[in-house]
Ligand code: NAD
Amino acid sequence: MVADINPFESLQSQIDDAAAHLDVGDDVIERLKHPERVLETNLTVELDDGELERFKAFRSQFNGDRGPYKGGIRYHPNVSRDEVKALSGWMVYKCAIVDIPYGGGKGGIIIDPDDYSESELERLTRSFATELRPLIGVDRDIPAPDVNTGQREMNWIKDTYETLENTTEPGVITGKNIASGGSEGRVEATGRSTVIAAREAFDYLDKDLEGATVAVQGYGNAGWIAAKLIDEMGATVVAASDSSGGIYNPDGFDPVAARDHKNETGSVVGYEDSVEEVTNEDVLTMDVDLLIPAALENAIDRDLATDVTADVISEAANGPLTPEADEVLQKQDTFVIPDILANAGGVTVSYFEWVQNRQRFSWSEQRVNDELETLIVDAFDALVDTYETYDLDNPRTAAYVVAVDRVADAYEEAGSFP
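With the form predicted in complex with this ligand in mind, please provide coordinates for the chain only.
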């Protein structure tokens, strides 16, 4: 992350930008710019050698006006109180733009999980789940995976919660494996919403997706699935990168074979159908129709943005553009589909997982994909409608106008207590 960008301040300025176009009182906007509460806790965990170690952990419940708090738990050395607050706020507006009945939350532990054994991570996770127990619940706050956490951690949290509450309540957490109550289609959901949104943008801009060229930065879960699905839609994936470098073939390559190569060797670099090895920056600035940044935040700064030539960007990653890069791209007339819509497939299918858990009934993968398609297309239509009605320059502002308005509405309808 770029050191001088405070993510919480970025979030607040995005809300201010949207508020400038809305007839919502300053007092309500003020409410929407701050978390309702933040738990800061110190977890004491016994390591395998018998020593104790303290870990700082957070859970931010940003806003519950539209439903229970929802958002992941991240294990990373850079976790901070402000980062968790910002991420929890972005979840509020992500859930609002796709119109699912959730508020936003986020959690994190300051740790590099690579330095700890599986049993140490299990004790740490169960300790955090014990601290979270009074705050979370199927109608209260529903955590999920985030950076460096996955099905394993979700299963531990579910088991700890259910043991302490003496109940079975799989919907208290999402991102579980199928055997523990997870959903079909969850693994593909983020890449899928990224390309559905891109397809809608091409349609809106009267551009042909058939034969359009695509570059994908970051070939992990979100990126490689997006590459596979956009290829199935008729576009041509010509470049991809991961943390070791990038590959390029102007005639396109098979995204599945490139993923298989990465699985075997640890990187896309060296994939046999690549005619040229390129850098990560080359991939971001390549002359393509569609760019999908799917790695980490702040991948494109102001300087790099001036070299970006793609007509459309669909943000699979969270916050891949710095605020300055966003301004540059806006001036260059690049159509940027913001992360809160483009990658909302993940939380949307998490919502479907929660619905299935509450129904005690599993949906087919086809049904999950069909319902996801409907919600992402509806969200894109709402964005475009607002973009045009308010004559906005930036689709991101349009997304926030829709989302902030929906959250403000929910608050104003309910009124204040006490």
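Please show me the structure of the same protein in the form predicted alone, now that we have looked at it in the form predicted in complex with this ligand.
FYI, this one's just the chain on its own, none of its partners or other molecules.
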């Protein structure tokens, strides 16, 4: 990650770019560039050895004009107040581009979870849930998983909330396992939307996805599932990487087998079908048809962007390109599918999970996937229509034009209170 790039400033720059093409007042745009509130709290947790340790945690509620705040909770050493603010803002516009009735929120704890036991992480998670209790709720703010969190942590938060509130309310959080009220299709959703968007882009650009070469930077849940699904569509995954390094095979490799190797060893490095070990930078600049950045924000800055050779980028990660990198890639005619559309599958299926919880009724995986396909395709069509109608420089600006316009409309229709 590029340390000197502030993700919150990147978000604000993206909103300003869209605002230049909209008939929305500067005062409204200024409102849409800042969070409504940010919780900053210190969690003191007893470790297994009896010692106490303090952890700093955040929850940003960015905008609720279109519905309850929605967004994940991440556990990572690089979590910061500005990062959480940026991620909560991206969630606002992500929900708007796919037209689901949510605002945006995001949370995080500054921690490397690998350094702590499961029981310590449970106590930490339940402590955070207790702090979040006054803010969250099925019609107020619905958290979800993010980096280094998953079904386990969501189940702990749900149980803590329900115990303290003396109620049963599975819809207070999404990304749960099936037994706790989770949805079929949720685990694959982010990777699935990333490849659906890529498929639509290839079709729009009159490129053949069959046999196209693909590199995936970041081989966590979103990355490996995107690799698996794009492989099933006939593309060839030739490179993948995680925080330890990368693998390369010009003839392609089995994405599932590479995932299995990572699960067994902790990294894709050393996978038997790799013919060469490469760096993350090698993966990002590899001569491929499709690049899927699926790690953390600011993976590609201005300098690295000059070496990027992929024809299409589908952003599985949030904010993997800096604004300066966007400018470089635009001049290189790289078609970038922005994160707020490409990785919107996670929040979309979280919305489906929330709907199912409210109805106390479960959908089949096929229905979930079909509904997701419809929303992502419709969102891509809206992006392309705006991209062409306004003769915009890049697809990201088009996505933000659509999304900011929808949020501004919701605000202006509701009026200002008091």
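Positions refer to the first chain, counted from 1. Quick caveat, the model's predicted, so the values are computed rather than measured. Take the two forms, superpose them, and find the largest set of C-alpha atoms that agree within 1.5 Å; that set is the rigid core.
Check your understanding: Superposing on the rigid core, does the Cα of R302 end up 2 Å or more away between the two forms?
Key -> Shift at R302: 2 Å or more after core fit.
Check your understanding: Taking the rigid core as the reference frame, is the Cα of E165 displaced by 2 Å or more between the two forms?
Key -> Comparing the forms between the two forms, which are aligned on their rigid core, E165 does not shift its C-alpha by 2 Å or more.
Practice item. Superpose on the rigid core, then tell me if the C-alpha of V216 is displaced by 2 angstroms or more between the two forms. Key: Indeed, V216 is displaced by 2 Å or more.
Review point. How many angstrom apart are the two C-alpha positions of E272 between the two forms, if you fit on the rigid core?
Key: On core superposition, this C-alpha lies 4.8 Å from its counterpart.
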